[in-house]
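Only one chain is shown below, in structure tokens, and it's the form predicted alone.
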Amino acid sequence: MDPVVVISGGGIIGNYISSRLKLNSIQSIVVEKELRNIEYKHNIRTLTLNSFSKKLLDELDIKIKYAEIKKMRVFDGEGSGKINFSSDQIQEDALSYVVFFNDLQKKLQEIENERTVYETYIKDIKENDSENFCEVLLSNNKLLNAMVVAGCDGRNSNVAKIAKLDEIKQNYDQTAITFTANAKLEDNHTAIQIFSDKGIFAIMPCPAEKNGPTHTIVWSIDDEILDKYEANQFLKDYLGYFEKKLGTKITIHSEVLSFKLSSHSFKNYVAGRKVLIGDAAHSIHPLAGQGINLGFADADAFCEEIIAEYERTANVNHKKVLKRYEVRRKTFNELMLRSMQIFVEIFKSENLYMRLLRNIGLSSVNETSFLKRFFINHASGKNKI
């Protein structure tokens, strides 16, 4: 039986969509270029889920370890500006939830194994306006007929290339390094973000593991600084600055991972029966930890539109359904992307007046209850994004 939706990419978002559609009796197939059983040896990379994203996973009964963030402190390491957030201020149990990327990826893959074609990719997609489906040619030369092809295959999306959609890219000229560590902070439910001339430094609690780390760290550094150092020497020279700011010793627990930071987006998410979702459509700076949450919000909107249409007609009017999805998500995603670009420029600036402005801005938000609640609601996902 041919699927209603072919999903390119067996990552977190692609597998979530397949599981959500299956829950509503809609057939899908996931096409994944990697091996079936990748061994996840070490937990290093983490994701910060807002309450809305966690709710979507809870509805699928996805059970993995997570750490709750109940408080958040944001301050300028070179000045006095600060913001303090608490889940109590919005009557929620937590602001957000930290999970290990590998744990979530593995759990979703296990659920979707029977609906996934591994070591394969989409070679071509042929559409005919007179037909109610498109032909999806796989690299193993098998042919599938589908009403919609969902590109959930991340940056350098194969579906985007086949669709020949116009991409917009921006290089932040920064590198993010991430690792797990042991540290003793005021409690086990506080996340702290520090802006300084030594980079944007975020430290958050880790999901509990036996003999595991207590915290995860994501540190964004200007390339012009990092290029002067070998990675281990940079950590040795600069980690002490943040240890003093936090009043604790930070002991690195894991391998240190690094990746260049850039953003991308597409002028359109849809071309015929082809649609881009999550990182395939857009990516942003990890400053606010919202990349995965934008992906889940995309996936939720896409599933809502597909499910509503299919339940009503047992068919999918791709032009109507995909356009509604694009309208719902594209404007907001672009707003988030532009906002992050502005924030990065403000907080990486060494201009004295810009520093003064950001300190005044942080303190003003901290002292204005309306603005503070707005930012907390948005960051936690209480305001649906």
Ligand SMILES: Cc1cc2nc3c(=O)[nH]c(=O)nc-3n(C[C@H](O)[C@H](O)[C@H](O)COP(=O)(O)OP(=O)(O)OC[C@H]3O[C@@H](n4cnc5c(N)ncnc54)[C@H](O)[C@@H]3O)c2cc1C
Second form
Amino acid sequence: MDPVVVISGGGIIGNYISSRLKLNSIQSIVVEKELRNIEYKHNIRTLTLNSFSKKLLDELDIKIKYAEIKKMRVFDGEGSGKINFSSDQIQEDALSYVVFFNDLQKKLQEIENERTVYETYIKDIKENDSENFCEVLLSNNKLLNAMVVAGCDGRNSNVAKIAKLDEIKQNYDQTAITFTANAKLEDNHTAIQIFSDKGIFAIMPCPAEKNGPTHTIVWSIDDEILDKYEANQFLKDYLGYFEKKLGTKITIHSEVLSFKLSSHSFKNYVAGRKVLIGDAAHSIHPLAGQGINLGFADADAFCEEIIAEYERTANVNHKKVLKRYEVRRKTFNELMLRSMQIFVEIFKSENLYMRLLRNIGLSSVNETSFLKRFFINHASGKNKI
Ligand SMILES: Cc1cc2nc3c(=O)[nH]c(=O)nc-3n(C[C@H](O)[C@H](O)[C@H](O)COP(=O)(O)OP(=O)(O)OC[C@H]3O[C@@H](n4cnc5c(N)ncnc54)[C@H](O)[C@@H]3O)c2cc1C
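Switching from the form predicted alone: structure of the form predicted in complex with the named molecule?
After this comes the whole thing, all chains and molecules, with the earlier chain placed first.
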């Protein structure tokens, strides 16, 4: 039977969408270009889920290990600016939840295995206005008819290329390095983020594992600093600064992974029956840990629109459904992207007035309860993003 939705990309967002549609009796097929049994190396990379993303996973009964963040401290390493958040301030159990990327990816892939074709990609999509579907040609030369093609294939989305959508790219000239570590912070539920000329350094609790590390670190550094160093020497020279600021020894537990940082977005998310969702549509700086949460909020809006329409008409009026999805998500995602760009610029600046402004800014928000509540509610996902 032909699927209602063909999903390009069996990452977290593509597999989540497929599972949610299945729960609502809507057929989908996931087309994933990588191997079925990808070798998952040790857990290193983590994701910070807000409570809304966690709720979506709970509704699918996804059970993986989480570390709860109940308190968050953000401060300027070179100044006096600081801001503290706590889950008590929004009457929630936690501000956010740290999961290992591999745990979540693997769990969702297991659930979607039977609906996934691996080592395959979409070669072409043919649309004809007089038909109620489009023709999707796969790299294994199979042809599928689908009402919608969802591009969940990450940065460099194949669906975006086939749809010839206009991309806007920005390079941050920064690299993120990430690793797990052992450290002794005030408790097991506090995350700390330090802004400094040695980069933006975030240390968060790790999901508990036997003989596992206590913390995960995501550290964004200007490329002009990194270019001067050999990787190990950089860690030796710079980690000490943060150890001093945090008052703890940080012992690296895992391999150190690095990612070039850039952001991208599209003028439109939709072209005919083709639509972009999650990192395929946008990517942002990891400093606010919101990448996957924007993806989940996209996926939720897309599923809500398709499910409501399909339940009513056993059909998908793609023009109506996809337009609604785009209207619900694009403006907010763009706002988030721009805010992150401004944030990165302010914290990169060497200008004395800028530094003063960011210190006053952070501390003022800290002391203004309604502003603080606004930020916590958004970051934690209590206000649907
Ligand atoms: C260092 C770093 C730290 C991060 N930390 C956080 C964090 O703390 N919190 C957070 O919310 N986010 C974080 N992010 C962002 C987060 O990882 C992404 O937003 C998320 O993984 C996007 O999921 P996705 O499913 O949309 O895309 P992806 O994870 O990119 O998945 C895309 C899938 O599509 C497949 N694919 C690609 N091309 C094709 C093709 N042509 N055909 C078929 N399949 C294809 C890929 O193999 C993959 O399986 C971080 C990112 C980085 C780089």
